[in-house]
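Take a look at this single chain, the form predicted alone, given in structure tokens.
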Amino acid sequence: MVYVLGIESTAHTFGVGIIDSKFNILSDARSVLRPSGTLGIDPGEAAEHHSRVAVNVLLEALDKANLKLKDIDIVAFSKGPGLGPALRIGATLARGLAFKYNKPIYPVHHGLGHIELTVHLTNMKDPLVLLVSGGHTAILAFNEGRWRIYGETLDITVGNLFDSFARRLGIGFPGGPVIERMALKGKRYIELPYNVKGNNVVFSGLLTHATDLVDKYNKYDLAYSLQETAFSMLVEVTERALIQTDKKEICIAGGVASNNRLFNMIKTMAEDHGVKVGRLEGDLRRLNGDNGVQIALLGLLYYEAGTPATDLDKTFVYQRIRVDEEDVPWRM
């Protein structure tokens, strides 16, 4: 049996996940930073948090898996995209473990982890993927060795949209789940900017207009209107990409995949095309958010595909790196 340890540290979450070669999830430990300011996640504050909790999260993951560090066969970590100082904490821990115990190490793409984990656990074969989170908003399909982008945000992500609006309302982080609950109490749709460019979306104007109206309208109506507008944009571009790619499955991945309104809107659209829709449900729903399991899975997939481990002096981190820059040898 092969045991893989994955370290996630791209933004607010420091997570460690451990899986085995049969993809049994042995542990999923994490600590989430709750930003103290009103401007979102401060990179320095995130790095300080990760540095403070890293050892405890690691030990918790090992304890839950009933393993020792010497039992781990492969180490993987998030190389990006994300906040530079936060990424470096995870990378440093991973390098230290790989060096001390002489284990192979794989730096992996955080967004690719969201995709592959969700596709694997929903048992989908060749889906169109809607990746929606605080760090990603994109529509992807696999083609010629990589996950290719068929549409994306041209500015901020949908997760960032909700978190930014929540901060304007004085709501703590994360804002998305609170906005979802508030939207259920909304009774009136307030017209907001709807900005779709081909298969791409633009959310910054929507955010600016909605925040300008905070003192003029009922906050529940605004939350409802913001969510309906943003999700309608995503449904439109997802449907367009679906027709272009002729896929028979849609997989929704990332933290915002937990939003029931988005899921139901995508599902309604997909039913018109006879297409299956999936996301992580039930006990697996926790894995929509950032976690070490998604990183461990990629480490295992690269290893099983025969990809050589990375030399320690080449285990770089990248604040900006696109999903479609990553080769996916296990799907070739």
Given for the second form:
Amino acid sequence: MVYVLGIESTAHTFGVGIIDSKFNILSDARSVLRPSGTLGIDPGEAAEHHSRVAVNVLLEALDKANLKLKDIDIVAFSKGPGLGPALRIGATLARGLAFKYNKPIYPVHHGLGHIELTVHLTNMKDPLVLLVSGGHTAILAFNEGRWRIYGETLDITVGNLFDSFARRLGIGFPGGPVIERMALKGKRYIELPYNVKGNNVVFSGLLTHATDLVDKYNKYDLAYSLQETAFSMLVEVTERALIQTDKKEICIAGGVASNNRLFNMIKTMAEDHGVKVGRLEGDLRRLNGDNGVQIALLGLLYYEAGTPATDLDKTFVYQRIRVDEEDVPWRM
Amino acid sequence: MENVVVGFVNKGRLIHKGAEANIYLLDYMGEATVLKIRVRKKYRDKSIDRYLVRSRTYKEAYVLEVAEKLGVPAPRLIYASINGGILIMSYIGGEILRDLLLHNMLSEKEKEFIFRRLGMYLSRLHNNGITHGDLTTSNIIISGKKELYLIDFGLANLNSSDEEKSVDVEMFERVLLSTHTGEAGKLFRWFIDEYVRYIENPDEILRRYRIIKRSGRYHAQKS
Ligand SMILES: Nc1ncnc2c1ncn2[C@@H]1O[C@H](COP(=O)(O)OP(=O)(O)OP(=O)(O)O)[C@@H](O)[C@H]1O
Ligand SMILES: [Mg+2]
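Given the form predicted alone above, produce the structure of the same protein in the form predicted together with the partner chain.
Now the full complex is given, and it begins with the chain already shown.
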């Protein structure tokens, strides 16, 4: 049996996940930073948090998996995209482990982790993927060796949109779940800017406008209208991409995949095309959020595909890096 | 009138089911026409749905009329019901540019002519505040005489800023890169060469275009 340890540190979450080569999830330890200020996440604050909790999260993961460090066969870490200082905490820990125990190391793409984890756990063969999280908002399908982007946000992500709006309402991080609950109490749709360009979405106008209306309207109606507008845009571009790619399955991945309204809208749209929709359900739902398990999974997939491990002095981190720049050898 | 159109639909032949509209081929008083109906979407709030169907039908009708005045080849608008989400326009016989390129059915000369013309036509729309919003090689029909026609204006913006114009240009380049990868550079150069020749404020639009292109949607940035 091969054991893989994955380290996640792109944004708020510091996570360590351990899986075995049958993809049994042995542990999923995490510590999530609750930002202190009202401005959202500060890279320095995130790095500070991660370095404070790193060792404990690591020990917790090993303890739950009932393994010792020397039992680990492969180390993987999130190389980006994310906040530079936060990324470096995870990378440094991973390099240290790989060096000390002389293990292969794989720097992997965080967004690719969301995608592959969800596709694997939903047992989908060749889906269109709607990746919706704090760091990503994109529609992808596998084509010629890579996950190609068929549509995406041209400015902020849907996660950012909800978190920023929630901050304006004085709600803590993460804002998405609270907005979902508030939206259920909304009764009236307030007209907000709807901006779709080709297969892409633009959210900043929506955010500005909704924020300006906070003191003028019922906040439940506003939450409903904001969510409804953002999701209608996403479902529309997903439908466009679905027709262009002719896929038979849709998989929703990332933190916002937990939102039931989004899931139901996508399902309603997909029914018209006879297309199956999947997302993580039940206990697995927690894996929609950032975690070390999806990082470990990628480490395992590269390893099994025969990709050579990365030299320690080439294990860089990237604040910006697109999913469609990543080779996906296990799907070829 | 809506009922009349519904009657037409029964006689028409469905030729395309898009993400938001169905397209029927229809004999309308002896002329070959296209009937475009934007369909309701069950997944979204009724007021958003009503708003989108109306505003897109309106925008498309408006742009078809302006295009005719500006000498930008596009179907001629024959009938519009904004509330019903219905347009009737002249039928353009020909092939979709995307297919012609993918199947290698155009000579280099024809390609250069088409992409230069496209640059000129887009600049005319932009100079009048109109961005297309979904400029792709699927939304261009090449007639038998190798003249190009622009279609599908539902995502147009009628009052566009320079930023929106540069987004229109940059998104078109991305479509070329993803759909016509091998020849994208060449096609885009023909297009942009003619576009900047006629656009009213080329420096500002090119400046914004470069910023969007650089803004990091493209390449990895090591930290
Ligand atoms: N005036 C026309 N003459 C000839 N064919 C047309 C005309 N208008 C549309 N078509 C055909 O119908 C197809 C779809 O039209 P259009 O792009 O306007 O609709 P749409 O619903 O927005 O489609 P999509 O979602 O696929 O972009 C075109 O690709 C073309 O083949
Ligand atoms: Mg079209």
